[in-house]
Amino acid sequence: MRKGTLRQILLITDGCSNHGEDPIAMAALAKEQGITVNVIGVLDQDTIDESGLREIEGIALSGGGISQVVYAKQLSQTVQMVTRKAMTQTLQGVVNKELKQILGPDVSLEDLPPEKRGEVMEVVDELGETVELEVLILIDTSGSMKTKLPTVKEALLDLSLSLNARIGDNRFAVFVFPGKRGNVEKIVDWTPKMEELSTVFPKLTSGGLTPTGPALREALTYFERKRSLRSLIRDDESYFEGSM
């Protein structure tokens, strides 16, 4: 099997949207690009907005990925599980994908005998470990985040230390919304390890609307934008190569 880039958003809020586009329509757009869409929803008190509490589902269904509702202290190890969850998720997709290639359209994972079935979720276990993974963060900054916002700092420096443990490539990104000047803001930009979130969260203000479809949206360009930049620069490399 050819191991390729697991690619996820990874959205932190504690409630609904409230300005532009539905952001259950962009995860099902993020989820037709191949990028797996993860909702954590931190709560305050006991309960949550049963509106919210729809959106952070639909979000994470329709972005084929996991959602979790927590209170801010659990943010930790829960950051840790979602993304590892749908990572593995994600790759019993693709192993599924091909066993039906190869044995035909009516057979899944679940159809295996006992010990094959052991043999494959080693072999999704293993990619899960070296698998190259860029997640990209979204962190909701509008009001009622502003006391959550040390919590989800310290949750994203556990992750980071968490999946630099494994032996494939992390590369994580980090936006705001609503940010300064506009919907959204990048704070940090593509890098294997999230160290300068220390010294970039305390300059961070919250407050304003919930911009989570536009955040989406401009999640799905940089990605996309990533990507143009990587063939261009592989283009690049054929050309030199063939002028030699």
The other form holds:
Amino acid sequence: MRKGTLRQILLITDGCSNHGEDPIAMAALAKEQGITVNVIGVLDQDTIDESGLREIEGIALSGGGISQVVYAKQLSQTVQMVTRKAMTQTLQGVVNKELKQILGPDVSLEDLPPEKRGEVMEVVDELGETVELEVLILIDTSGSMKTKLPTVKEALLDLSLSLNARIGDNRFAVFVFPGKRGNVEKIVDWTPKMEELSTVFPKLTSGGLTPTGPALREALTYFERKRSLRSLIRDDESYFEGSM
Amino acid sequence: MMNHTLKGLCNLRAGTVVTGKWHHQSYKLLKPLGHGANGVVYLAESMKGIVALKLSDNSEAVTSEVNVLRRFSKVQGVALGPSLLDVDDWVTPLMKKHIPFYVMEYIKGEDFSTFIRKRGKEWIVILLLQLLSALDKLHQEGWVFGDLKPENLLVAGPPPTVRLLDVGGTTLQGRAIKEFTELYDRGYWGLGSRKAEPSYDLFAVAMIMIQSCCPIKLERKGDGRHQLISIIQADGMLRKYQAVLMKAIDGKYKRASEMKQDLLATIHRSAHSHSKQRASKKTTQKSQRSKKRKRGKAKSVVETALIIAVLLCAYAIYVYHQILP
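Since the one above is the form predicted on its own, can you give the form predicted together with its partner chain too?
And the full complex, kicking off with our chain again.
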């Protein structure tokens, strides 16, 4: 049985964009291409400003993903939790769509009695464990993020540890913005292991503008257009029917 | 980080009646028992008596946990987790929202750390031996507990018996651990993967022992293994179990029963060497005492001899004077 691929962008930032297109619009564009956008806002000591918070929530909302604002210390736990939760959410969405086709348009998971829900959830769990996952990590390295970069590195290594414990394959790519020359710069190309990160990270210099929107737009082009999310359903159609 | 729904669920007043949409059972909330990452547990009164009721804003999490509890209920005669009584949705009168909940047996007891604080550190190893037996059964059923930590252990009784709570992290073997807590997670310490295998739980058992013996605020600094060794060596009780702890930390135990046997062997060995020490101390004391006695005897012999000699001398002088007037 061949499984489809889940695609996610994980944006790690600490505030507002100030250059180029609206990142919320770019996130909506990503969603249209079957790519989920999750955002993690990293705090220093105090609170994040209101507009930054709104943008973080807005990007995740229009990108079909999850947002979470945390202190740098909790980053490891949060990064892996957000990624897993977003995976489940996406898969749940796929399964829900499938359910609607079988049971009618007005039926959602909540309309099933708890006993049946358990069976559906087992399918979602099983898929989450075995599906292929591509995560493009997009790190804001402007200004105040500089001091948080070591923590971000730790959190990403921790994420690869969590995801590589799954049965399914993972591929990671790491991009930073702003880049040395353009809006965005690739520092790690698609790889199943994130260990390379340790060597690349110390070279980073941060500063300048925060082109979150353009960075998102360019990141989208790095996903291979081989399989869409829809194919995930097609591939597993027999599987769903068989197990329900 | 809690969202609004969960916060609302945390503050339900005592007396609130939760009624299920599907099975129409009613539960009167008495008091909150605690809350976790994705739900709140209340003590509640029902037709079946006193129960524990978990409300959550996360339908997937509830469903997953119910799945696990249901499988456990098929494993008879083992105190793996609380038994599952009911699963349903509650339509709140205020928010008009569907809140998924499930009802479990209420296990009366104290949490692990409080119990140790009250009853003494000698209980740590005993409770961990019980825990290892339960884990062994769980592992044989093909599961790994995952989020093993003192907060998820309850000491019921009497007699004091350890019970596992909160099955949110319980994962099928071979998959990725669903939920964990950094301090008890071997991945955090850089000492292994997050794949669900028995050795993952056994690492957490070692960490529970370390945390219970020296309840300091732990945080990884640099080389995790090195740090843990120095903590073990600094504590008298942990030092005794160092070999077992390190084997668990290095993931060398494939089964909980192996770790249990080694723990038992260490207890016996230390008890044995203890009595041996005491015995050897006794013999040395005895010989010292007898030496003292011997020395005393010699002294009295010399004394007697001296007195006799003096008396003899006196007699000799007396006789000498009698003969020579």
